[in-house]
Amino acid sequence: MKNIGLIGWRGLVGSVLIQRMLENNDFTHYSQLNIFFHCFSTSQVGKQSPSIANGCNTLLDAYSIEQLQQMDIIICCQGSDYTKQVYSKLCDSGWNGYWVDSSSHLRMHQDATLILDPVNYQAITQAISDNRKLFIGANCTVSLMLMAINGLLKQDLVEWINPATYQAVSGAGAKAMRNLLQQMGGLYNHVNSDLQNVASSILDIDKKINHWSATSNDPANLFASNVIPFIDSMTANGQTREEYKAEVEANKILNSNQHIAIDGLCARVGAMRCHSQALTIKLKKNLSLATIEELLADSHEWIDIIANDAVATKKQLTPLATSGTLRVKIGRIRKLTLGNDYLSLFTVADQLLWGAAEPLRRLLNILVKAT
């Protein structure tokens, strides 16, 4: 019998994880293997647990080291603050189970294996074989970037990458998603009477929108009708931490002797879900576009290559067309005028799936089979 603890299952990433496990009948499958799930809570201890096959009926205390010790595997989606408070105490208590975390706190820990099995399956299975117990989900844009260009990376064709990310508000959490909708409604209500008047000036409407935005309660986090080119905190060299993560986490996942330079700009945009990225890639050699597209498409089963034309791009290569799916879409593939070894492409994928919940779900499956 194995006991698996779920922490942070009510949050955005945790909710998507539970949804994916239910869609794939994971809980039913695990119950047949005599595996029990236990939901933990930081605020509702003792209340009714969600209905999960073969699960505990009441919520356990997420701060109880004694209760956490009973778990063979812990899946944590509670965030870095919780991990900082609990993980070291749990390890100090002598616990020797598997800790699987979606937050950033332990990503660069020397014992941590970053998980993205379509890209680094062998590294994951080797870590399990080596009795390593710490498995962490990588930064969402890093994971989506590697999923998109894995075909080039596997052939050691990439010298450096300059990404520009256009990150949906869901990357900032459920509250940010609600804020976006409220802001969109606020903007509309503010100019609704002008919109109904066909004689009204669009410049006057624009002025009202700007005034409403400037006088809002939190203009620094105004997502509607806006782009915010700053995510996370500043580092010493002028990068944001979100930009810093691209190079260090990608290279840790790839675990190659050939370090790839990766640096760019990260921005928050007014999309609800799915992160988009424009990638400028310096290739190590000149390849035809047909060969590049073939390498990308053959990397794994979730790639969609979108033709570089107006109709296909506008219809398929967007967050709205990708939301809620496991598809990793790549389009606008072309050589830059800088030279034949400079490649440009645009990619979109759902960061709540491949960028967060899905690697956790798949890692759990790998752990159960291996142990």
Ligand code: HSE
Second form
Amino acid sequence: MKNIGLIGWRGLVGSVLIQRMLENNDFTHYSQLNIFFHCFSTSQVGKQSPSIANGCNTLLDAYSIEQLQQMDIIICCQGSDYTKQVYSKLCDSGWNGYWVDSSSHLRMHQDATLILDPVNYQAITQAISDNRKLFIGANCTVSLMLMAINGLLKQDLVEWINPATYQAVSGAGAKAMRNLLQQMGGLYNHVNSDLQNVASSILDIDKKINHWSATSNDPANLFASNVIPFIDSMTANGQTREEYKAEVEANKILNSNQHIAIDGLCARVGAMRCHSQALTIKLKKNLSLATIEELLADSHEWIDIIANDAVATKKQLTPLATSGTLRVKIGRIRKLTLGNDYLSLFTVADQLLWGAAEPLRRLLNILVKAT
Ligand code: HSE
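Alongside the form predicted alone that was just displayed, please also present the structure of the form predicted in complex with L-homoserine.
Following is the full complex, with the preceding chain placed first.
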């Protein structure tokens, strides 16, 4: 019998995780194995638990070390601040269970294994057999980049990567998703009457849009009709933390002797939940595009290679066409005029699935099978 604690199940990543577990009948499967789920809360302790919890039928206290200690595995989607407050206290109390987390706080901890099993399954199973107990989901942009170009990385073909990201508002949380839609509606309402009038001037409409954004009371979070080239906080060398994470987390996941230099620019765009990235990749050798596409496509079952033509690209290689699916799309694959070993591609995938919830769901499966 095992007890699994769920923390942060009501948040954005937690809800997607629960949804994926329900879609895959994971809860039914686990209850047949005598595995019980207990929902914890930071604010509604003692209230009725959702029906996914086949263990305790009231919400347990996410700040109670005593209650957390009863769990063999804890899946935490509550965020870094909570992990900072609770994890070390729980370990200091002598707890020896598995802590699985979606937030960044423990990612670079020396005992942490970053989880992305289509890329580093062996590192995960090795960590389990080495009795390591800390498994953390990587930054979403990093996970999606590695999911896309795993085929090239596995063959040690990559010298460096320069990403330019176009990150969806879901990466900034549920409130940002709502804000984007409200801003879209606000913009539309602001010029609606002019739009109905075919004789109105588009330049006058545009002026009104500019006025609308200039008078916004939250200019740093204007996502509609905008691109914001800054995500997270600043580091000492002028990189944002989002940009900094690319190299350190990717190399931690790949765990190879060959360090890969990765640096680029991360921007927020007005897409709902799919992150897109344009990658410039310096290859270690000149390969044909056919070979490159084959290596990319064969690396795992979720890759879709999109032909480099207008119709396929505009229809399929977009956040809207990818949202809510596990597909990792790669298109616009071509050699840059800079030289035959400079590869350019564009990739899109769902930030809440492979970028957050899915690696956690799959880790739980691997853990339950292995222990
Ligand atoms: N940091 C990411 C973003 C989300 O802001 O889009 C989670 O990894």
